[in-house]
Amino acid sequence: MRYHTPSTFEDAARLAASASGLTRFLAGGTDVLVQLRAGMVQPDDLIDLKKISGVDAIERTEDGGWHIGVAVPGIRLGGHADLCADWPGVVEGMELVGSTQIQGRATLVGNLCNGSPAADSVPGLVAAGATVTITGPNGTRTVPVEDIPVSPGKTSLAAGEVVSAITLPPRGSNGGDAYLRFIPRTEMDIAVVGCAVNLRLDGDTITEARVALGAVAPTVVLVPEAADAIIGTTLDDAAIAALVAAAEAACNPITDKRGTVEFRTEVAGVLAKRAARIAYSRAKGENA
């Protein structure tokens, strides 16, 4: 196996496309590294991206959204008073990904790239309409975090791309967000099913919204009928009833030891409805 540690991701991009054996990104290292130890992949070519500039930083946009490094572990999201305020949704999921220990190597960056469609921290970033920077032989691009996954254990990624960055979207005026799941224990397991939602309001009326679902398709998921079942209204019953419809109607689950495909699409309602209610206080002022 051959260790790289690229100062820039242009070079990293440039490792990348000139391996010609298997290759893996190495941030946190909370995938790769167990894997490895577990014999399950053996790369040709692990690149170390930690000592390239940048990558453990979490920095206001010009526009007053996030830019936040491949290398920040969650426990520094959850530590930063700014980010917490501005987008409590997406920092609890993170939060939720494995236990104090994996807390301080994991990151947002290696939970998306991993494909899962259960993945925690991703279903806050879609509904928060995050983005990210992807680093390429042929430059670098931009992509929304939905567009990433495409199969269970599957990205979007060409071959060579890394991605460079996250940015999330500033928070503006009455907004607020915020992510559930469902877990058979109480901690530190994969969710069964799992819910984001990210809403604005013109007084009490949600004027801007966006509902993403995890764990119930191949992978996550962006509903639009949800959000426009509540966008208008004050989420009153009938906005409620509406956004579980859609919320329901877009599940594809499987059935397995941990839930059946009836289990999980009606889980998903009742997590978009809680989280609703809690996004909606959050953007209103009111303590969720």
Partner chain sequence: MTKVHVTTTVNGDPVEFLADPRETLLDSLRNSLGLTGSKEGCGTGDCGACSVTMNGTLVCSCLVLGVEAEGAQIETIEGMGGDTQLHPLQRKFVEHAALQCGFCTPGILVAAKKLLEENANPTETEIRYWLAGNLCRCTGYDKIIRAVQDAAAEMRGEAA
Second form
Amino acid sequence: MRYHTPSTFEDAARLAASASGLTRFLAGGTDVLVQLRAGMVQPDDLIDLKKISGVDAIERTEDGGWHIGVAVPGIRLGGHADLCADWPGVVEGMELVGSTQIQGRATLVGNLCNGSPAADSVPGLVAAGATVTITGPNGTRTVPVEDIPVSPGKTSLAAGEVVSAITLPPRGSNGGDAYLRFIPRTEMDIAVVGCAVNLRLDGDTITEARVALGAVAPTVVLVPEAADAIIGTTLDDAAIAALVAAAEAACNPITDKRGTVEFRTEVAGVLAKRAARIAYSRAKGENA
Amino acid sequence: MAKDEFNVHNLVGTRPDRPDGLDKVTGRARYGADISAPGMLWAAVVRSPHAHARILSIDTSKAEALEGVKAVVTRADFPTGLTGEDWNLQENTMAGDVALYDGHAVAAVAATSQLLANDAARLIEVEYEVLPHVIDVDDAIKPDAPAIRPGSADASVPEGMAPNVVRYMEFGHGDLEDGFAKADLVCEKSYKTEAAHQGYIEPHACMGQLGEDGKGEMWVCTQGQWFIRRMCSAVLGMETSQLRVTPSEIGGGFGGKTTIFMEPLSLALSRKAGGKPVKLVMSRAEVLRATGPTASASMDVKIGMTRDGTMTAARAEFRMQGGAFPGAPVDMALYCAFAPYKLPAVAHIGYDVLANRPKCAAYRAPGSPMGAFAVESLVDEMCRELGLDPIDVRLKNGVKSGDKSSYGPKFGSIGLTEVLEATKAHPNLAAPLGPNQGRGAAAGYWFNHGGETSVSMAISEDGTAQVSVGTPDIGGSRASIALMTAETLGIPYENVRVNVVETGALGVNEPTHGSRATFASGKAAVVAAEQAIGEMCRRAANEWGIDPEAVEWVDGAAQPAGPNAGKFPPMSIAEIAGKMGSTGGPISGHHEGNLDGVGASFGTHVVDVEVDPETGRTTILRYLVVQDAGRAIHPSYVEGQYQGGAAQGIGWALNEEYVYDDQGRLANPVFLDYRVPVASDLPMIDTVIVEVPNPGHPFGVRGVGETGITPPLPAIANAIQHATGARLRHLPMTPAKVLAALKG
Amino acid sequence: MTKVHVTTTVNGDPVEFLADPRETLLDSLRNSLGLTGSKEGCGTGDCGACSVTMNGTLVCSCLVLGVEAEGAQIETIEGMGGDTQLHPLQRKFVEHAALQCGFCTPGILVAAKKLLEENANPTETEIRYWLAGNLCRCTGYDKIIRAVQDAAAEMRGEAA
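Switching conditions: you have the form predicted alone, so give me the form predicted in complex with the partner chain.
The next block holds the full complex; its first chain is the one shown before.
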């Protein structure tokens, strides 16, 4: 295996495009190294992105959103007060990935590009309407986060393409987001179900909402029906019931070592209800 | 031997720093994988990806052609003609004609680096013919189940039983029908537990070296260096005394490191590589796939009880699989199941069943937790139905010293009543419970063990002492043995060094198993110290010119026993030792034998849980362990055993299990999915050490390591029912199972 | 297979080693530098026995490549106490019997040290969640938590 440390994304993309064998990009390495060591993946070329300038930066964009470098580990997101104030749901999703030690390495983009439907940081990004910038042999393009994973372990990235940045939109006023996941233990598990809710209020009424579910389908899914169930409501009991029904209806899970179809479906509704309540109270400016 | 009658313990019962503490907080302590040797090679093992498959061919040529590869071994490199358990051990070390479980070793390779050995292992091509497999014990016992090893049943199995039943037992006493007829309530329920792994954090690791001269050396993390020596030499056809085994520090064992798995492979590879040392370290996946989990169990229990809570009769029928080899601890499970109860009539029936899983190994009180889950759950269900207090019912039926046990022998001195009384008095039982919260209690039992033990001690020239023991220190036994030796000699704790020695230094010792290290090595060390005291008294008597009988040993010095013996100032151990070279030579003591006088240990646990009614997740709010230690030599490490046993039992109860896919492959061979409790899963674990001294030990010691894993399984099930009304009879009680039970 | 020359700093000492690009930092520490205090319990970042800090961040050294250590500052258990004096956590772990087999201990000490650098007065819950990636199979964690609390109190200058 050859180890590369390009200094620009263009060089990284060129290296990947010209490689004849199997290529992997390395940021935090918390997925790649596990696969490498288990012998599941034997890359010929490993391209470390951490020497590229700016990959460790968290910056406010001109329009008031956020630009997050591809090598920013989870622990830095949690330590960034302004980012946490804007997008607590996005940050708490990332902070649920693994242990304190994993947080020292794991990144949002790595979590996204690993392609797992159970990735804890992805529902929050999808609900937030985050986008990624992709650098490839033919230049750059920008796509919504939800377009990256296509099936477990697979992404829509073409050969030679590398995610070069992640962008969160401006939070704006009266907004709130939240992410909850269900695991059997209190820490260290892969999500059995995850749910993120992002919403905006006008007074007590929800005017905008996005709901994303994890681990209930081959990819993290955006569920417009769940959002529709609460838009125009004050998150009253009828809205919650409609939200739960929509979340459950959107589930297309499998039974595996981590959970059954029935359990995942039922808990998806429970988490949607609980996450919506947290997002709602955050939008109201209440502590939650 | 009855030190207790003096009841003046300066050291026993105190909490000094453990002798190996500094090494273990600085990273200096050397564990199995921490040693290297000149010229050392690294090994990797090729394992079957199939649950059950005939091995048609193994092509090692590509691996052997790789530069840096020094040896490849398959079963063809092992001697033939082994029988009985020796054959089982050899077959488990490396598959012969048939791979019997996912992870069964089929070849091994040694090379100049670990990465190279891994590469070479991937180049070994094995052709398999996949055979039908069976995983679950209730499937494996069916008459039409795939026969795993036809002809391997022993003489206990009656004609006509299903092909995978390899051992059968039935025993009991009293008139069962009469007993059930006298009961006001007779309940019969079925329970299941899944296989759990010991989960020690240190993977198996060894470095073996074996030359053409037949002389071998091994460094290995193990609970028992003599077991490693005997088993490896049997599997390889070596002379036992030609293999010298040195135990490393051990990163947890819990029974799982009392046997061999890959150790003979390092020796076989070394022999083939011209005697170069070969290091072999398992990955976590290898540990979970191919080393001993415990058995899984399917159990039917029937109990009769009168309205006032008197148990009139009981019956247990247990079916357990321990992998593709005989040895599921169904006998132990049955012995322990009703042990807390005095029963006029009881019947036990047991089946040891083969399945396509790894060969089970001992795990902390082997068998006892499964039986307790079934029996202690049913007792609780019946108490609930009759409106009786579960602790009172256990007090009413609880065995006392001298009672006949449920499994036959009479109990010696036991402390179940004292444990139950201490439990009732604990403030945790009065703590208020909120919504969705519940409390459960259960009792547990372990025999404890003495066993083959050989200990030497010697006085050094400065009056300090060294003790050589054969039981690896897995949780503070150096400290407890040093305390007892120092107490006996009357010298400071710091003046005793306890060494865990290699096989060349002592006669055969059983491993640190059966909760025996502090009991057996400690007892032998005390006898050895008393021998040395006798010799030191003789030396003093010679110098004083008086009869040795007239000398007594007080506070680390010889002194005349009373005014009639003569008037001499006390002669200290340092003084006697300082001149031992000129007074007769070395002063030492040695004791060995099959140590008896073991004292059994009962415990009670009380747990408070909260269950999330929408997700089924159980949170442990409060936990209490009460257990009879006999005498706590170092109370901190006794508490540690109670707490650690409880934590393992909590894991087994709630989340730990072997999950197989439909191909019979282990689906969760990583700590990510084999879910042992993490720090944030648990509360503080309260302990009460009850001390009903064991008259069979000079300081009253009972074993303390094993009983504590037994009660958590039923105690948590009982608490969940109290919290929710739902009764879980199949472990682990995962959120999905609890949620399903809540829906009825 | 071409090895890469790596220059780094471990426990304040400049060191060099050659690393196969596939080799983890844990392997480099243990096999190239002889620092066997960091342990491998899982190789997948689930047990924390290999915990070290890299440029001040707590990481699992089994999930870092040896070649990634180029130019970094690495701290391991071997550097924790200094040559003559134990860190309060090390003393308190022995005093409280917070270890049984001791295999997880180096990783837990390294992780706990980092916690107390960031939070001098952590609650029991904060300690438990910070250490959730450090598996201990022997103790049930009780005495570990108490030892960390006691060390923290001592470092704050309070009597525990």
